[in-house]
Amino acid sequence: MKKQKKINRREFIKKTAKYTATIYATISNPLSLMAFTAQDREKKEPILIVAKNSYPADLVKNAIKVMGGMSRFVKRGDMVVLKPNFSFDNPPEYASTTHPDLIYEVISMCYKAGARKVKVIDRTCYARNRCLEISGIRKAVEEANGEITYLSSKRFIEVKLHRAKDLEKISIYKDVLTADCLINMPIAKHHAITELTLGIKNWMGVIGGDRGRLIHPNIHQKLADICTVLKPNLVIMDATRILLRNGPSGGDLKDVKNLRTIVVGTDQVAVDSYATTFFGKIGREIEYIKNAYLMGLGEIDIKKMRIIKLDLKG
């Protein structure tokens, strides 16, 4: 029999208060236990935050608190842009749309952290105005004192893409260009194309022209090259009830799955391959997600990543 190693007290003590630490964090809400410190965000491996069981706003609120604060994001007087989903003309049970709860949560904590604006944008499918109103976002954004941004296609500026693999050039909105903090805020779902819209794909929110035209022929790479120019400092992603079929328009609640869940990080490409797990796939069977990785614009094996799983039970 192997004769065990004798270890001190101080020792015992420091490898059972990590241990407890590292249990706890797949149980409950141990804030004080992963505030994050400046050596964890030097570390290389993306650091997600996935918080469920309990409503939007507390999800965001304890998901944001563990990252180390919306402080750690946005500093006084910046100008940030949040840039959700409202793409459709469905209330929020249809899980076509970024949860309100979750898109007014975000803006307090903008403004606390001392934003001077917070500016929501988005480019609809559908009429605008319907879209706002029956998603519940209009009333979320303008209770937040938040400012829904109406694009004009006199903002549009043509950014050229030098590490794109195949767009040369694309048009983004102006605000988005010259944002202090740029956060992304999509829903996950299906998708008819692309089979799944999650992080990289809301981008499309955010381009000029005949999106279709200028996106869809070689939409996997061209959406990867996408995220060469935009890089969010924050991402979170709603999947407090993600759209299993049907979309990305849905209109049907027997395609909707409640998971109350969101996730939280700063690499866009680790959180949409963690987001595809909530579908039973795993990021490399998502083309742009699998094109964005091999890009190096982000970790797509979550073995890779150092996952934060709180779970509020609210």
Second form
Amino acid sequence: MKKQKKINRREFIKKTAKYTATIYATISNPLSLMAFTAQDREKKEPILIVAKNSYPADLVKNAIKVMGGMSRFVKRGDMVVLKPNFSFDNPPEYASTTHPDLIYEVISMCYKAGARKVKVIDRTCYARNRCLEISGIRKAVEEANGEITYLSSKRFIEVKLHRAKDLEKISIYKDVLTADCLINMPIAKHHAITELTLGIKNWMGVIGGDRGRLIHPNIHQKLADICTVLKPNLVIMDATRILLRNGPSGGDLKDVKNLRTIVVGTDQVAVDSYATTFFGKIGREIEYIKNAYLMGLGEIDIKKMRIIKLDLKG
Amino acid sequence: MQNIRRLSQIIFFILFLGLILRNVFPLNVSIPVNVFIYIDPLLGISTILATREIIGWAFWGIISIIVTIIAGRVFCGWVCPLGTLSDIFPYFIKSLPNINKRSLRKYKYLILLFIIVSSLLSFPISFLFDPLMILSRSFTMFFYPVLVYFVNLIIEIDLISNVGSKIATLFSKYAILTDFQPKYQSSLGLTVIIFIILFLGMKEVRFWCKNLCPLGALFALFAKIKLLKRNIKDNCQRCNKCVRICKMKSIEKVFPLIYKEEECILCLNCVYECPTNSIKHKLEIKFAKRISNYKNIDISRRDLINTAFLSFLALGVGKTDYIKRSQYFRIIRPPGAIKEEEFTLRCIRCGNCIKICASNGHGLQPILLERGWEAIWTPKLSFQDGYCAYNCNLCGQVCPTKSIKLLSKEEKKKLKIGKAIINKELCIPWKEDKSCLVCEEHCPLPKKAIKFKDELKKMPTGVVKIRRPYILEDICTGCGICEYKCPAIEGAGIYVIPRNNSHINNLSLT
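If the structure you just shared is the form predicted alone, then what does the corresponding form predicted together with its partner chain look like?
The next block holds the full complex; its first chain is the one shown before.
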């Protein structure tokens, strides 16, 4: 016989209010539905998989296996959107862009899990064709049968940020908002403005408008605000090689450190917070991560995370 | 045979435009993008005369001349893309007027003379009148941006977004679409001549080819002694149909035969429209006799003297117009550009460097009169609409005249064409005490040329840390991406000024 879960009056009222609000939000702005449902996801201890000592495809295969398999995130017929970083025109070993082998493997896993289509999106800093060719990502995506989405200026949708402290609204690419499964694939780098650029900063690549004018003033709060509407189903942090100095563009191999590591998780604040340790820092030292934590968008304290380390000894 | 001619025209037209379209990063073309420029004898001759040097690529023009000596102005009728446009365009107009003012024929020879004398006087104005350059420039800087605009428009119609994204993927694969809308100053100004040519073509078929084209005139001089002769059989009924149908009106009379070989572009209308099939073109190897026919070109001595005089006048205009010193010194030439006097002589304003830059940084723009009439439409770097991509050396790869030297990637990265300067009245962290640093973020140098000082400011909300940028002059290369990306609204808080202008040291501007 199943044990009945007891609901007390307070919880009942809370839940009803929440669902009513959700329904109202859905009617008034379908796309902010994502913001409301996402926050219920990770109330428990966030789980992080840290895989190291192998080549990128092997790392991600094993990490996802431990996470419960890609089919936990990608359902049959899903439209998957990947957000890697191909904003710069350096070859992969310069650690300015996400590793192409990682992207190839993730696309393949999504298709194996039954995805209808995998789209790869980034609004690049440098000229797009240069970045795609030189970073090796065009080849990887084409070989994996993914689609490099051509960004049309008309498909940026303005989203109102209700829970944000600074940003009132932001325009986000439509395909990102309507994705069935959204996977963030940042690369861990140094950045002069925000100290580090990790997963949360990677969202700047799906934002429309004049990012220089809209986001850079008070960027540390605005990045946290963006997280109130952009919540990935999965974050795969590329730390196979990291850029220690002169980011985010890089260009000197001496600034690159080969770590052969990736971090996989569903709590984007937690993943970023853990990744700061690769640079000898902690999450609280990075202002935008701290701001996101203070807004309740994820966990910052490593001791409160469940970290599963995989040493693939390759 | 006529269909073969039309096919040839279409193939060369598509090849011409295709080479321009594929003149993009990463430059994966099996045919050199400059092939049409190399075989153009007018450009070769005027460059040799102006620079007084043996120009290597100019010798490819001999191929065109040999073909012309054999078969006449085949280039005009079978190859020239502007000729193809002139032939296609009448299909869009209802009736075709049959005007033919013979007296205007001489002007193409006079324009050719004007170009030759000007080139001898170091003012090679061939770029202005050469049909391939006219079309190349206009396509790169006017029609191509319009094409990109409309393709983007189609792609962005949400209703057919599936078809749209397929088109986008296809164009992206062949790198035909740029990331962002290309825009060029004076783009309409340098295209207007095409509209004039087509408009004149509405008044008279192939008006430009008959009366104005200097390349046609050059070919006409050699076509006079061509080996391909026009034979008329005895069963000719003198119906004069060939006279009416000839595109170039080169057959003036059937009996007695007056036929201007130098105007015949081998369109073969006469051969195929003759009701009795009396006309044939046959190759005969004898041309000594034809030299006497040179008398038939109707130019008077007065015309020649007037034209030569106009060349001198043009030289005067070109070299003595008012140039603002401040404008002059602000020009930053493409990286690898040779010294200025040579640059203005050699640059044929083909637009190749500008085209390929559009897919990398979109920094190159044609100048207007900043350096005088003689430098009109030569390329400069403008950081308002783009920048010079750091890892790129493509402009030097596609310049046909080596006005922009081919630099290796390492040489190019070390080259300092300018340096950045921060305007503390406009730069956001300096003036408004707010954080920014977009310039530093985008600086492409492996060791950044922009550094920052942290300052603590007391604000009503508390103590705020502001990062204020400054430039490391010794390493800044002047690529301009900082100026391009600067978000300051009233004006660029950081901008690039030229340096290493050693190529103009020899000029005195007093």
